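Just the one chain here, laid out as structure tokens, in the form predicted alone.
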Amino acid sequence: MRQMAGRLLGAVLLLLAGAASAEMPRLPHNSRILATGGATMIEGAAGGGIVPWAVLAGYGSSDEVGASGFYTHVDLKDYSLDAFGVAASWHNRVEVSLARQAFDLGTLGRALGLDDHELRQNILGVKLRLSGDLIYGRWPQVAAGMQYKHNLDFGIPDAVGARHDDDVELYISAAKLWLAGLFERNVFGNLTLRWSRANQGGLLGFGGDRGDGRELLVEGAAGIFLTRHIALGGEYRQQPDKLSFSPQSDWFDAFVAVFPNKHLSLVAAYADLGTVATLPGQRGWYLSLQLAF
């Protein structure tokens, strides 16, 4: 699986890295300022890392056409997942994207005799900017976007107390940048809303022995630019708790991002995920690559 994902991934980066550098004297792009296409979320939305923002992928502005891809690997005490995908963006109005997720079940899978055992899950992703501008004006941009998940190994899911293997999210989202906002330095700010009953984001399926409803849960990021090309910032995202079997903890991260230039972002971040799948304490680093025009 892993090979697999990184044959795949190594040519959806040539491809996008071929793209950004090749004429396109019909297809103008590259009009939005540095990062404001922001970095891309494990679930394959623009974004941070661990929740959706207000902005589109790539860096297509009005009458242009913006496209990126990532990889990520995260590697937390006793799991690891990799997640890896793609995302476009129209007239920097709508944004569809696409990942595939793979989470290795490592200490737990061991304890009960699956070794390499993995739970995948495929994302499709819709966003649509609303109203408002990231950076002009008095409002900040707003984007509601819905989130397709499908489990493709339901079977330890299904065991533990999961309802189904599939399910829609939707949220919404407001994110502002302000200009030389705090010390002459530029800062940002991102809120979600989500209505969603996903179990550890869906890889644990969705719904529970404790409830199959959806709940409204809230997600946030903000940070600040050290420099044109260097952020410093912090993600929060809260958790429905559906099953007996473990609790689920919120999630946070700390990131810092950094954008040479617009065809290459790269984000390093400390995660911690509480307890996951029963075992508690799970911290670690995640690393994520973004190639995007």
Contents of the next structure:
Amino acid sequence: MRQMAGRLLGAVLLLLAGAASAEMPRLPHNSRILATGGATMIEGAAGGGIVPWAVLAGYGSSDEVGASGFYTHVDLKDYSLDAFGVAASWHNRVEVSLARQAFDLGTLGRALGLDDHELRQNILGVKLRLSGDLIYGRWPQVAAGMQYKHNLDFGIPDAVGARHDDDVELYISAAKLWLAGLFERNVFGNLTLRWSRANQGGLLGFGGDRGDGRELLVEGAAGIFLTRHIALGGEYRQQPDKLSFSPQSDWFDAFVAVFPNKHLSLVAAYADLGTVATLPGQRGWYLSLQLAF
Amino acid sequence: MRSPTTHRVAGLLLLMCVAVGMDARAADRLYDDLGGADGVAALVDQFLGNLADDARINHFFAETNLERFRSKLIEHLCALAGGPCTYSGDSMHQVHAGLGIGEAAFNAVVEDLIEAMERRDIGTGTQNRLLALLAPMHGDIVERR
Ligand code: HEM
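Alternate state requested, the form predicted together with the partner chain (shown: the form predicted alone):
Zooming out: every chain and molecule, the one shown earlier first.
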């Protein structure tokens, strides 16, 4: 997996170098301003890395459609995560996304002598922009979303006490960009409230021996555009704590996102997921490639 | 666990709050940073060239009196940037009402302006300050359906 990620990184850097030097032709249906489609978060929704933002995938404006595809690799101390998927948006109003995650149990899998060392899940997402615009107007852009998650490998989650192998999560997000907000640079913020009982984002199932009710969880992101092509930022995602076999930590990341043009973006981040399935100190690199239209 | 978490969240929130309060002094010296009278005129000429070449929106200007448009636009940007001009044209709402300008067309014009600023080597900070002054006009120009 590491080797594959290395080769992917090489290919991406080549692509970026080529794309940055060439003027991209203007395609129809790509009217929104550069970077306003965000990146794709690990669950397939337009966002940052770990938080779904109020922005919609791709660059379709109010009479247009948009689309994106992504691949993300996260390399933690004892685990790794691969995620990929596609998203489409209609009239900058509705976003539909599909994603697959595969979580490699690495150290823990070997320690337990498991044949089955991967936890996979599929995620169907729908996001609806309720009001506002990221850039224009006084109020933030507000969106409501849902994610339906379905575990493909429920053996381990079941054994550690998870109650369900699929579930629906609901969230509401507000995002705003302030032009010349700080040091003459464009600054953005996003606040998301999620109603969920997912263990490690659902990879360890839903609900547990410590409770089966959904909780209201806070997620946030903030960042600054150094130029219109490069943004720096950070994210936070609160987690429920429903399994007694291991505490679950809140998640953090710090990222740099590069948007050479509207069709290609790359996010590199340092993620800190704390304790994951009994193993503490799960920090590591996050790399995500997105194609968008 | 609570303490580092609270600190990091407080940091994010602080950044967001500071950002909201900071755009008040945006007009200071913007006119100078745009290169004064010559700079604004050169920017507008580059911008008009971009508009003319942009097949997404140039049909909007098919019947426009370009001489008047150019001089009013120069006046408008000069006054907006804190320069020694008074805008003598019609209000943004009057001028654009009924043209059927949608989100896509508005964004296309913004992109043409950004490209003009890039072409004129205007720095990111100056670009952002001008865009921050123009963005609030969105509501008067774009037609809602
Ligand atoms: C913040 C953005 C904009 C600003 C500051 C702006 C500014 C102006 C100004 C100062 C004038 C001249 C007014 C006069 O003659 O009295 C004008 C005219 C015009 N603008 Fe805009 N404009 C903006 C966006 C747009 C957009 C998005 C479109 C269409 C895509 C557009 C289309 C026109 C047209 C067609 C005219 C000429 C109208 C006529 O022939 O009488 N403008 N604009």
